[in-house]
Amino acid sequence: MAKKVLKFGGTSVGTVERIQHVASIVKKELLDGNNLVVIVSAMAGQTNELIKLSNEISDKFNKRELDVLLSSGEQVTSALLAGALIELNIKAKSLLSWQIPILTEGQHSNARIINMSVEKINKYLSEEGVVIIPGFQGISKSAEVTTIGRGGSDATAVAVAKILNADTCEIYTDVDGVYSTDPNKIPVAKKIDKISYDEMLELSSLGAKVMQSSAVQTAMMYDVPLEVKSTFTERKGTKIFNQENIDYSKSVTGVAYSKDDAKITLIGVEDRPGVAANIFEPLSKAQINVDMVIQNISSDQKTTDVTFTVKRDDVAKTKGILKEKSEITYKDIIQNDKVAKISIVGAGMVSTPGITYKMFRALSDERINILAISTSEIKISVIIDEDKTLDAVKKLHTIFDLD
């Protein structure tokens, strides 16, 4: 008898009919002899509606109360799914985070799960019952309701699977697995049957929205087997494995892209020790994530141009911080928020020479100018003009035999 954690995303539980369909999937898994813990997201669009309500009260809505408000979405789904299972004559019970409890630490809206009591869950499983847990939330040591960031139900599922020593964690969504790129934009994209944690972590952090990157990272740290499956078809999904299962024979596994980046350049920065720290330290303290960084030193070696990327939502905040800091001197600041980040990911890149050249030549053939470059062992990312995004993705998808 396997112990499974099943997680169902917002689209999977978006309507009462879909919740009833999820109940039928859970019933089938139970009849197959599995012990089941089910993690659910809020119904599709519900979290946005709750945020909208908070904004009508105040654009600086209290963060403690916001966590109380937003956590209600998943609680609604938990009760509805438990009720749907009971209607199918399945023993089922929703357990809220404070009832278990699921312990978190960190700030409101950005907490993380650190532990969980297993007694109530294991007792109910031993009685052949199904436990339904709302994702995305927990309770702090001071008994405050906390949430763990948008998309946090994936992280809840992985944490629960780890603490319960589950045999597998299955992530149900509206697609039947992980694809080589966005199948909605590139119809020739193909489903990946197996992928490593490392590759999945890169793809999810680069814009692939199948799984939350922090959940993949937790699964990788604790070797929790994952599978991404579709709620709406019975096709096999994508299995996500540890390092030993990387397919080094394939140089590139997928192409990811995101359109929420912006490029900022500081012109004529004084070239001396500590300048980079002065630029990026206040951004870090303001919780602004800096991605690519490029520095070009002038011929007289007295000034430099510093280019970096941030999320578009952070552009105004970033420029405001840089203009306020008197210790940061520069001639001008330029922004470009009409850019996109294109990335190729693949474990085989480590052992395959010429990948960088092949990527750059392919983009050159399409007359696509590269504005910034970032690399790691299994990833190459470039910033390009946003209007060339699909042209770049299609070309790279073809050139690396992913069609």
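These numbers were taken from a predicted model, which means no experiment stands behind them. We call the rigid core the largest set of C-alpha positions that still match within 1.5 Å between the two forms. Positions refer to the first chain, counted from 1. What changes on going to the form predicted in complex with ligand ADP:
- A movement of the C-alpha atom of residue 333 falling short of 2 angstroms is seen between these two forms when the two forms are aligned on their rigid core.
- Core-superposed comparison between these two forms: the Cα of residue 103 travels less than 2 Å.
- Superposition on the rigid core between these two forms places the CA atom of residue 287 2 Å or more away from its counterpart.
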Second form
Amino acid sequence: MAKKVLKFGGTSVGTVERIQHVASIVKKELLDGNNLVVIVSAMAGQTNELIKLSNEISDKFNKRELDVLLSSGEQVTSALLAGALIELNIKAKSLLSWQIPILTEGQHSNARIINMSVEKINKYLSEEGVVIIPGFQGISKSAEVTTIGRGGSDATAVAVAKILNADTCEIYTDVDGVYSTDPNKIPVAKKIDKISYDEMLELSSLGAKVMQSSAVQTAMMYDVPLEVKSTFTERKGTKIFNQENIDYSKSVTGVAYSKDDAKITLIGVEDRPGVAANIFEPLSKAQINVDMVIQNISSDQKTTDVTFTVKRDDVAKTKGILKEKSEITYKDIIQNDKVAKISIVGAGMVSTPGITYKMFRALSDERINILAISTSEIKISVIIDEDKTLDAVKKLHTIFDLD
Ligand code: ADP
Ligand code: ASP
Ligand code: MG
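For comparison with the form predicted alone, produce the structure of the form predicted in complex with ligand ADP.
And the full complex, kicking off with our chain again.
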């Protein structure tokens, strides 16, 4: 008998009929003799709807109340799924974060799960009941409701699987696995049967939202085996696990992209030691994540231009800080929000020379200008104009034999 954590995403529980379909999957798993804990997301679109409502009251809606509001979406689907299972004569109950409890640490809307009590859950499982847990939330030491970041039901599933010492954690979603790129945007994308944690972590941090990146990170840290599969077909999914078991015949495994970056350039910055530190220290103190940095060579030995990228949501805050700090002097500041980050990811890159050149040549053949570059051992990312995003993804997908 295996202990399994099954997680169903927003589309999978998007209507009452779909919730009934999920109940039939759970029933089958139960009849196969498994012990089951099920994590659910809110109905697709519901979290966004709730955010919209809060914005109608204020665009600076109270953070504590926002978490109370947003956590309600998952409460609805957990009760509906438990009710649907009961209708199928299955012993099931929902347990909310405070009832378990699932403990979190950190700020509202961005907390992380640090622990969970297992007694109630294990007791119910031993009585052959199915436990349904709302994803995306927890409770802080001071008993406040918290949420753990968008897409956070994946992180709940992985944390619960880890703490309960489950045999597997299965992520049911609206595609039948992890693909070489988003299959809804690039139809020639290919399904990946197995992928390493490292590659999945890069893909998800670089925009492949099929798995939330912090969930992958936790799974990697504690070796929780993951499988991404479809709620709507019975096709085999994608297994995500430790890289020893994977074949690296391909140098590039996948192409990811995101449109949430912005590029900022400071023109005419003084060219002397300490200037870069003066620029980036206050940004780091303000929790602004700077991704890529380029400093031009100064032709007159006196001034230079510094370009860097930050998340689009952080642009106003970044400019505010740069304007306010008197020790940072520059002639002008320009920003470009209409950029996208395109990345190729593959553990096989480490042992294949020439990948960087091949990527740049392919983009230049498409007349796509590269605005910034960053690399790690298993990824290369470039910033380009946003309107060329899909052209770039298609071209790279083809050139690296992924179609
Ligand atoms: P859920 O609501 O089940 O959590 P998400 O919408 O968060 O589902 O993630 C699934 C979506 O991720 C897919 O519908 C797909 O459009 C998108 N996606 C982006 N990149 C990839 C990829 N490389 N492989 C599979 N799906 C991807
Ligand atoms: N409902 C939350 C969101 O939309 C969490 C999740 O679906 O994973 O971000
Ligand atoms: Mg998701």
